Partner chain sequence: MSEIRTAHLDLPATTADLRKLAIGAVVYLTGRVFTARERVYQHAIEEGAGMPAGKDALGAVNFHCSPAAAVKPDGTYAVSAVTATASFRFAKWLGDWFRISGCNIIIGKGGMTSELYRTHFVPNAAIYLTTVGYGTGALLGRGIRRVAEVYWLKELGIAQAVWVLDVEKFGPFIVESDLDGNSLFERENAKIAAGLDRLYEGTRPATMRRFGETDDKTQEVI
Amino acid sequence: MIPLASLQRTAEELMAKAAIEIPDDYLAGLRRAADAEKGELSAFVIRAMLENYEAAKHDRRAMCGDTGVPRWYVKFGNEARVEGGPVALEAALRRATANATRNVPLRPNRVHPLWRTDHDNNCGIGAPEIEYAFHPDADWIDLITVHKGGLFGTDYRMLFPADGLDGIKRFYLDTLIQFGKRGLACQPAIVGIGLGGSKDICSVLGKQAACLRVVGDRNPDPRIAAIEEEFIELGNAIGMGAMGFVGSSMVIDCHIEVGYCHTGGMPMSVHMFCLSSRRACARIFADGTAEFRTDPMWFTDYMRRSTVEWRAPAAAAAE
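Output the coordinates of this single chain in the form predicted on its own.
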């Protein structure tokens, strides 16, 4: 039985880590972009951001004044049990969000869409979002917090099978250009693409691809992995760099996730994570101990569920 106090304590620590500490994988990618950037102003912005990250970590302050909209991803091991059950866990995550808003501090960004009222703690109706997943043969719980900007950096389009890969490329490039020209994203960034599913699942896949995979990770399907590599080059060839200045560093990485869709369509969503790429993760074990990491390890074979059973065909055939 995982103690509720351990979960809330870990959740509050994760909130601080996400706001203050840049994940190592993204930091390494940003340093490579700074070295390769051809645009003078773009290179200056990237170097300034790297210096800002170091100062934020040293001073234990959020690295960006806009700390986005905190959200949670929770992965339950199939044998995991929580003191008080899932309802108590959700309440603990809401308390952790409210406490972190005050103590880190985070900017209280959440307001009612109509009345613009708020509780000054990033909690309210439907906030923070909490998404759940599961894992077989495990008694732990993974907590992942992501602080993603809540205004722009997302687009969706219903493509059709005849559009093919060329149509996917066109929408991808159109979106990046619009994001850069109109200031709708903070780049360079990790780009996530969702392909397939229904409209809502397509958007979920794209956001998870941007926020829950690390720089350098490739899709296990080698054909999709090759498209990811191509899209990194395409995105950095449009002439835009950091924060929309002229340059060559729009994209730190590109991740694509797919889901089976209706035979007549090909839904596509494009998401850009924040330049700060704020995420933090921990695995809490049955005795209440926590193991912190920066790789969410969200997209497992089980999560992608490519067959009727959770195992991939190759793994099942090998047994």
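The form predicted on its own done, now the form predicted together with the partner chain:
We keep it simple here and write out only the one chain, dropping partners and molecules.
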């Protein structure tokens, strides 16, 4: 039985870590982009960002003043049991969100869409979002928090088989260019692409691809991995860098996730995880101990299974 107190304590620590510490994989990717950047203004922006991460870490202050929209991803080991059950877990995550908002502090970003009511704690109807997944043969729980920027850099479109890979390429470029101008998307970004599913799942997949895979990670399907690599290059060939200034620093990495879709369609979503790519993860074991890491390890063979029954690895993930 995982003690509730350790879940809440870990969740509060994750909130602070996500807000303050830029993940190593993104940082290394940004440094590589900085080395290659020839655009003077774009290079200046990246240098300022690198200084900003240092300042945030040193002072223990939020790296970006905009909290984005903090959310939670919870992965349950099949054998995991939580003190108080899932309802208690959700309460603990809401408490951790509210407490961290006051203690870090984080900007209270969440308001009612119509009445603009702000509880000053980043909690409200449907906030923070909590998404769930499961894992076979495990008794731990993974907690992941992501504080993604909330306004620009995301788009969805229903494409069709006739649009083909060219159509996918085109919509990818459209999204990067429209939100890259003036740096509305706060690039260089980790770009996530969702392909397939229905409209809602397509968006979920794309967002998870952006926020829950680390820089350098490739899709296990080698043909999709090749598209990811092609798209990194394509995005950086637009001629646009940080803040939309002339340059080459647009895409730190590109992650594509697929889901089976309607036979007549090919829905696509694009998401950009910004210069403040805020994510933090921990695994909490049955005895309440927590192991922190920056890799969400969200997309597993189990998550990407395509067969009816789950058969241990080796199964082809691609077909």
